[in-house]
Structures are given as structure tokens and as C-alpha cells.
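Just one chain follows, in the form predicted alone, and it is written as C-alpha cells.
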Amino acid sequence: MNKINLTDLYKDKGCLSEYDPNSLTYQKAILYLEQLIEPIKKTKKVSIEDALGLILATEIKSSINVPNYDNSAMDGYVFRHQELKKNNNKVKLMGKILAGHPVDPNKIGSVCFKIMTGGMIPKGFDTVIPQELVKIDKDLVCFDFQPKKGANIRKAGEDISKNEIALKKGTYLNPLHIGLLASLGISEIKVFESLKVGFFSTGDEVVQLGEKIKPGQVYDSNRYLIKSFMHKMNLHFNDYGNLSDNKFKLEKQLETASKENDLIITTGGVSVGEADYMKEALSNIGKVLFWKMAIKPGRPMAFGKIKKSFYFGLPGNPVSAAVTFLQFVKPSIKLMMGNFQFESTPILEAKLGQKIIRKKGRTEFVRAYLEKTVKGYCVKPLNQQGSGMLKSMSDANCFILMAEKEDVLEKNTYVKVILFDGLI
């Protein structure tokens, strides 16, 4: 696909023959987001203790070897291989080596040391035998074989060598990256600044927690759902609460949010109901690029820009809001924060435990439960698939991914599965 920009697409929606804002496919939406999302370029230095969920702004080269000395991979005994025989070895034990406590290796002849995991290998010694493979006879270590030279030793630089690139610029930092940085002795790093995200829900029918609910009303679950997703991403955000279905108030709030945030997220108001004003309000003060997705659940999702802020309008149904956030908003947030690619969700395959029949035409995320059986992993769709049924989402642990052209998935065939673990 040729490089596009948001302004050209907004002014000339015919610049891409396959572009249809009323029914954008899952794959094409991702391609457009990859090209249209602009990362924040401001950087700051932070302690690695505060870096979780941020994006690395520079590559990290190791200034040391990790480990920085040859050490034992297990509890055992360390020998000079050249002193060992093919059988009937009886080697004099000269002492013990603990991690962090090296010993004087100047002992000649066939001698050995007891060594603990992580203990430093003495100069001239080159082989470790696990303690369970030897017998001790007074001050002699006895065994009836010749081990392989270099066995059970972690060499200096085996994990990371000096001057090797340990982490690339654009890495989304997780706990393992933080541990790696600490292993290099690095306490402070340069990262891209966090996004400023503004969020509000919409709808006259929405009631806040603690209030008494009446017929025709719903509690504002979307605010807590989306806020929890953002909390888990270590994002700071402005919560503007819930707005009624009023065009003037919506436009005013969107304008205010665009001045205070890099990204605006709303839920509700983007379908085709008479009181769904969000699309109209967005068009009056900004640019709306697409607003209907060929996916299920989550069809009414809008994407655009208001002044300097990108905008995602998620559906009002909570399951649809969750699906669109996880599939489109979360990877886009990482792109805006400096991640080097649109991070699609990992997909694995599992045997289907129940036949699925549906109308083809849209990419569908079927709520399902994956479990281990005696014959391997099996995935079954949940009975309740309505876009307003949040309990079925909480009961599931994965999605079954159905492509646009698939209308039947037969029992015992292997299907594509997206696990919640790591995604949510």
C-alpha cells in the first residue's frame, strides 16, 4: 500500500479504491492505523522502577558481559578436564566455592572443589559434574566416567556480550525487560513520554454506580472497563465522566479534551440511532476517517482526529467496546508511544470442541473457553455471544477468530485462538 496521510484520506476518500468508511475490514483498518498513527517524539529519563509500560527511546548496549565471569550452572564439583580419566576417577577435594566467594586456584594435580550454583569457576578449571553423579569417600570425589569438557558451565558473556545491543529502540517495556536492564547495572533510561489520554462515556440511559437503577437504564460499566485496560497499560488519563446525548455538550467536551490530550476515547454514540450524535459532532470539529467496521462484535467504531488529538469512538455495548479496544486502540496507543510496529495479538491453534455456524461477511471474535484435556487443548464457544453480554466475556478465556469468508467451523478441526492471558 502507498503511504497515505490522514488529511489526504479525509479530503479525497477516493484516493484508495478499496477504502470504504462504512465497512472497513479488520486487516485494512490495521493497515490504515499503522500509516496514520503518529508517535509522540518527546522523551524523558526515568528510573527503571518507573519504566514499566513505557517505550524505550534509545537502543541499549551492554557495557559488560553477562554473566561477567564463568560460573557453575548447578551445585556440583569443578575439575580440570585434562586431569580426568575415562573411568575410576578419584579426585582430591580441596574446598568449597560459594557464589560471590572465589577461591585461590593455585592447586596442582588432580584436585577439585565443591561448587554452588553461580560460583566462580577457578582459573584453569573447566568442567562441572552435578553432585548427584558422584560419591564421596572421605576427602575423595569418586565417579566412573569422563564428563564432557566444559559441561555445566555458564561462560562469561553467554547471555549478553559486551557492546551487544540488549534492547532495541521502540521496545514496549515489560517486567522481563526491567530485569534485563537491572542485570546490566542500568538504573535510568530514556523513554518516550506517556500519552495524555482523555476518556468519557455517553448516553442518557447510563447511570453511575451507587445510584438506583430504573427500567430502561444501565450502569456505566464501560468507564470502568476501559479505565481498567488503561490502568493495566500504566497510562495516566483524564476521566470526563458520562455525557448525555446532547450535540452541543458533546462538541464542547470533545474540543476541551482535544486541547488537553494526545488521544481521546469515547464509548457509545457512534451507531445509526437518532440520538447517536458523536459522528456528527466529530465531523463538525474534526475529521472522521472510518466509522463502520466489518467485524463482530464491534461494528460501530469511529476513528479520526480533532486538532492535534487522535480519536477512537468505541461502541456502547460493553463487549464491543472491549473487543475494539483490545484489537485496535491498545496497539495504536503503543504506536503513539513509540512502539516500532502495530502489535497484533498472538494467535495459536486449538481443536474445536463444538461446531460453529454463522453468517459470513465479517471477521468475528467468538467468546470461548480453552481447556486442557487428556487429548490436548480443546476450545469451545460460549452459548451467549450478544454484544451486551459482559458476563460471557468474563467467563471466557479466549476468542475464536473467524475470518470474513468462514461461515462454518467443523468440530475437531483446528481453529485460530486469541488467548486473553497477556491480551487482557
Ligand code: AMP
Second form
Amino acid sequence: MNKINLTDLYKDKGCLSEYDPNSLTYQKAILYLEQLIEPIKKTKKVSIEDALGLILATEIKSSINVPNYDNSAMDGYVFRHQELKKNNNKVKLMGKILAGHPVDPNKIGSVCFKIMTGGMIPKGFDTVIPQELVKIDKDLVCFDFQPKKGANIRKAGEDISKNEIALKKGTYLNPLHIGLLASLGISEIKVFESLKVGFFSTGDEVVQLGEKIKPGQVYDSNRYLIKSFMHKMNLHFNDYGNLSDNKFKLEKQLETASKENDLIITTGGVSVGEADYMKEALSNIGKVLFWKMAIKPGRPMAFGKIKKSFYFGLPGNPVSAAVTFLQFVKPSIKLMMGNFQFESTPILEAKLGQKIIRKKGRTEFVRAYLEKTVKGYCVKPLNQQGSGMLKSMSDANCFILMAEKEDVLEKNTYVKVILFDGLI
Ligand code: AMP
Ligand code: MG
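Structure of the form predicted in complex with adenosine monophosphate, please, following the form predicted alone?
Below is the entire complex, every chain and molecule, led by the chain shown above.
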């Protein structure tokens, strides 16, 4: 696909059309986001303890060998292999080597040591045999077989060698990366600055926790939903609360938020209803880049730019807000924070336990439950698929992914599954 510039996209009727045939496909929306999102460039130093979910701004080279000495992979006995042959598979036991307590190299002769896992291999020694495989006869360690030379020794530098690149610039740091950094003795790293994200929910009917709910009202679940997704990414948002469906107030708040944040997220008011003002507000003070997508749930989702900040107007229905956040906003946040690629969702295949029939035309994320049975894994769609039904999403543990052109998925065929574990 050619590089798109913002003005061309804004003028592209296909993206702005309110008719379904012109709505943006899932794949095209991702391509657009990949091209339009610009990473923030500011970096900062952080302790590795605070680095989870941040993105590495430099590559990390190891200044040491890991492990930094040859050591035993087993609790067993260490000896020189050639001594075994000389002494008819018997070697004299001299002492013990515990991890952290190397033996004095000057006192080592043609002998054998008991050695514990992680114990340092004495110079010139080359083989370790697990304690279960030898017999002890007074001060002799006896073998009834010829072990392989070099067995059970972890060589210095076999995990990472000195000067090797341990982590690439742009790595989204997870607990394993933090452990790896610690194994190199690195306590502080350079990462890209956390994004400044602003959020508000919209809707005259939306009430806050603690208030008594009246008929016609709904609790503000989206605020807590999006806030929790952000927490899981070790990010926070500037919380601008809930705004009523007032075009001028919404516009004003968007404008203020654009001065204070790199990214603004809102929920609600993004469709074509009478009180849906977000798209209009966005086009008044910024640029609508696209807003209608051929996905289910989550068809309306405004994406645009207000001054220097990007904007995602998510739908008000909580499941649609969750799906659009996970599929588009979360990977975009990572892109903005320096990740190299729009992260594609890992997809597995599992056997379908129940036929699915639907109207084709949109990429659909069907809430489902993946279960282990005696015959292997089996996935079944949940009965409730309404875009406002958060309960069925909280009961699900995966999505079945249906491509635009698919209208029937037959029972017992293999279908595409996106696990919540890892996605959420
Ligand atoms: P909208 O996108 O504004 O048309 O809203 C679609 C549906 O989502 C309506 O039924 C709203 O009541 C509901 N909704 C909107 N905002 C929220 C919110 N913050 N929490 C829970 N439900 C919401
Ligand atoms: Mg609304």
C-alpha cells in the first residue's frame, strides 16, 4: 500500500462514508494506523523495577558472560574424564563444591568432587555425573558406564556472551526481559517516555459509581474498563470524568485534552444518533481520519488528530469499547511508545463445538469459551453476543475470529481463536 498522508485520507470518501460498503476493513484500518501513528521520541532513564510495559529506547549489550563461569547443571560429581579411563571407572572423592564456594585451584589433583548445581567447575575438570548414577565405595566414586565427556556442564557465556545483544531497541518489556536485564547486572535502562493519555466518557445517561441509578441511566462501566486495561499496560490516563452530550462542552474538553496529552480516548457519541457529537466535534477542531469500520462489535470508531495528539473515539457500548480498545488502541499505544510494529494478535486454531451462522460482511469477534475436553480443545460461542452485554464478555475466555467473507462456520471444523489471556 502506498504511504498515506493525513489530508488524502481525510478526503477519502471511502473512509468517511456513512454507508457500510465504504466502511474500512479491519486489515485496512490496521495498515492506516501503522502508517499514521507517530512514535513519541522522548526518552527517560528508569530502574528496571519500574520498566514493565515500557519500551526500550536503546539496544542492550551484555558486558559480561552469562553464566560468568563454567558450572554444574546437576547435583553430582565432577572429575576429569581421562581419569576415569586410567583408573578403571573409579575416582577418589576429595571434597565438596557448593554454589558460591569454589575450591582452591592449587589443591586440585587427579580427583573427584561432589558438586552442587551452580557450583564452579574446577579448572581442568570437564565432566559432571548426577549423583543418582554413581556408587560410592568408601572414598571412591564408582561408575558402571563411561559417561560422555563434557556432560552436565553449563559453559561460561552459553546463555549470553560478552558483547552480545541481549535486547533490541523497541522491545516491549515483559517480566522475562526484566529478569534478563537483572541477570546482566543492569539496574537502570533508557526507555521511551510513557504516553500522556487523556480519557473521558460521554453520555447524558451515564452516572457515576456511588450515585443511585434511575430508570434510563447506566453506570459508567467504560471508564473503569478502559482504566483497567491501561493499568495492565502500566499506564495511567488523565481522567476528565464523564461529559454530557453537549457539542460545545465536548469540543472544549477535546481541545483542552489535546494540549495536555499525546493521545485522547473517549467512549460514546461516535455513531450517527442525534446526540452523537464526537465526530463532528473532532472535525471542527481537528481531523477525522477514519471512523467507520467493517468490524463487529465496534463498527463506529473515530480515529483522528487534534493538534499534535491522536484521538480514538470508541463506541459507547462496553463490549464494542473493549474490542476496539484491544484491537486498535492498545497496539497503537505501543506504536506511539516506540514499538516497531503494530502487534498482530496471536491466533490459534481450535475445533468448533457448535455451528455458527451469521450475515457476512464484517470481521467479527465472537465471544466464546475454549475448553479442554478428552478429545482435545473445543471452542463454543456464547449465546449472548449483544455489543452492550459485558457479562457475556466477562464469561468468555476467547474470541472466535470470523473473516468478512465467512457466513457459516461448521461444527467440528477448525476455526481461528484469539485467547483473552495475552490479549487483555
Ligand atoms: P453511544 O455510543 O453513545 O450511542 O452509546 C451506545 C450505548 O452504550 C448506549 O446504550 C449507552 O447508554 C451505552 N454507554 C455509553 N457510554 C457508556 C459508559 N460510559 N458506560 C456504560 N455504557 C455506556
Ligand atoms: Mg451516547
